[in-house]
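Shown here is one chain on its own, the form predicted on its own, set out as structure tokens.
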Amino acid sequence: MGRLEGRVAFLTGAGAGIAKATAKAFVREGAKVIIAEISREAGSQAEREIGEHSLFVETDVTSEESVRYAISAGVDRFGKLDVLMNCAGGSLQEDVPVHEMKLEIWHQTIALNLLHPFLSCRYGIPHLIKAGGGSIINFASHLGMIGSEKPAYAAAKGGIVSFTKTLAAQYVDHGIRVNAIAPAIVRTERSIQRWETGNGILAKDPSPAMRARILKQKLYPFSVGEPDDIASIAVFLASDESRMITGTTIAADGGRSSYLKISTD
């Protein structure tokens, strides 16, 4: 029997990286996913791949119309709720300092990467309680944590920190637990397209040897992680493995967030 037999999750963003991983392995786990994603060409292929014990759902997690009716379609697939985990986000190049910042970019900013776990805890938590509890995954970053850059992104990912302890305060009588990952530099996709291409620090040389040697240098042994270093982590919170954990956030960033300093040039 699996870690998450019989159990349902809904995952944002699962169309790709770290959400895309983690939906096989919850799967491979015993568990049924809902495939939130935005990209209709990337959700179907999901859902293609992880086959019948999944559902895809085009979402935009940003409108509260679209959250609530995939959380929805998901339930009336599957029955239930166990495990919402919000994963979908990221950050703009033009997250740059306050005074040359465009509006623009802040509220889109903030909307996907902190509306959005609201908008998915608000219409998915009911159904946690009808299950009699759950686990939700919020997805911080290390940037959340220590700030630095990307004024914007780090503002959102550290209300991330806080809104998962005050989940968890406010619906520990229901059995659910919230806790939040913070992952620094994951290989997904989009990742690989920005440091493995073109004029990325690590598209320079391809050959093992120099990249290792890049790695260790400016980015430390345990700094780049693969999107299933991070399904692990899921998978684990997920389950009964982690009942005394709730209101943390897991710093999966190879120490950065505690005491590495990262060259960049």
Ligand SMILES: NC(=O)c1ccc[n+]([C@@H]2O[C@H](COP(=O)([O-])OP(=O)(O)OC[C@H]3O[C@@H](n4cnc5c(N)ncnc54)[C@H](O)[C@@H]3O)[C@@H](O)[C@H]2O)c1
Contents of the next structure:
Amino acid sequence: MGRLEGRVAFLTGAGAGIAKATAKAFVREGAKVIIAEISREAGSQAEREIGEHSLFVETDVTSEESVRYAISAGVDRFGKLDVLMNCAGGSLQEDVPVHEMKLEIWHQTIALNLLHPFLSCRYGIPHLIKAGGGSIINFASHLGMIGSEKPAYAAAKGGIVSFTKTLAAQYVDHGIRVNAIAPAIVRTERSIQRWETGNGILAKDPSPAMRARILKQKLYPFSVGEPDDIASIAVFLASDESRMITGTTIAADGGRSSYLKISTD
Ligand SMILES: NC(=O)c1ccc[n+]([C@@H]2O[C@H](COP(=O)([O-])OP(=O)(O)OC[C@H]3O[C@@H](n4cnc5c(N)ncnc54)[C@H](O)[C@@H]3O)[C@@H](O)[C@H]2O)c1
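Mind sharing the form predicted in complex with the ligand? What's above is the form predicted on its own.
And the full complex, kicking off with our chain again.
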């Protein structure tokens, strides 16, 4: 029997990357999944790949009405909701020092990374309560655990850490656990594009020195992972195996937010 047998999960951004890999992993463990995704092409493709245990609902997670509709369409189809995984997100290249940043970049980044989990919790939590409990998985980043050169993204992801703790406190009496995952570099298509191909820094300078510098492989050998590495953590958090864990952020970053290692090179 799968570790998520009979459960229903709502995953945002599941047309690509970490959430798509997780939707597949959830279904392998016996769950049914709602793919809430803004790209019709990516969402339909994910639904085709995953098959009958999935439902794609075209969703803009920054829109209250769109999130409300997606959750109710998912519950109509599968009858209930046990897991919310708020994964859509990301940073923008234009997320530059605050005195140079366009205000719209701040608003876009906060809407996608912080307003969105608020909205899916707002409309999803009543169904988790109805189901007698459940698991919420938010997405932070190692750049939300330490300072970084991206102020809007760091503020949004840092906000996720305390939002997660607060939700854990507020819904513990309903049997709902709330945790976050904070990855460092995950080799999704978007991340590969940004770092390793096209205009990516590594495409321009693929030398081992640059690779080591960018990916911090020498200092933090466990800090670069694949979407399936994060999907495994999400399966654990969605399942009863993690029943003692709530209010925490799991730093899946090979130690980058935990310690500073000085290079001797
Ligand atoms: N990939 C990494 O290296 C990395 C590192 C740290 C944190 N994270 C976090 O992990 C999460 C997932 O990242 P990823 O790399 O898998 O992302 P991704 O870019 O591969 O996939 C994100 C998906 O979300 C969808 N999406 C974007 N805006 C949307 C919207 N408004 N409504 C609905 N869907 C929307 C995109 O179309 C895409 O399919 C994000 O929150 C990200 O900040 C990723």
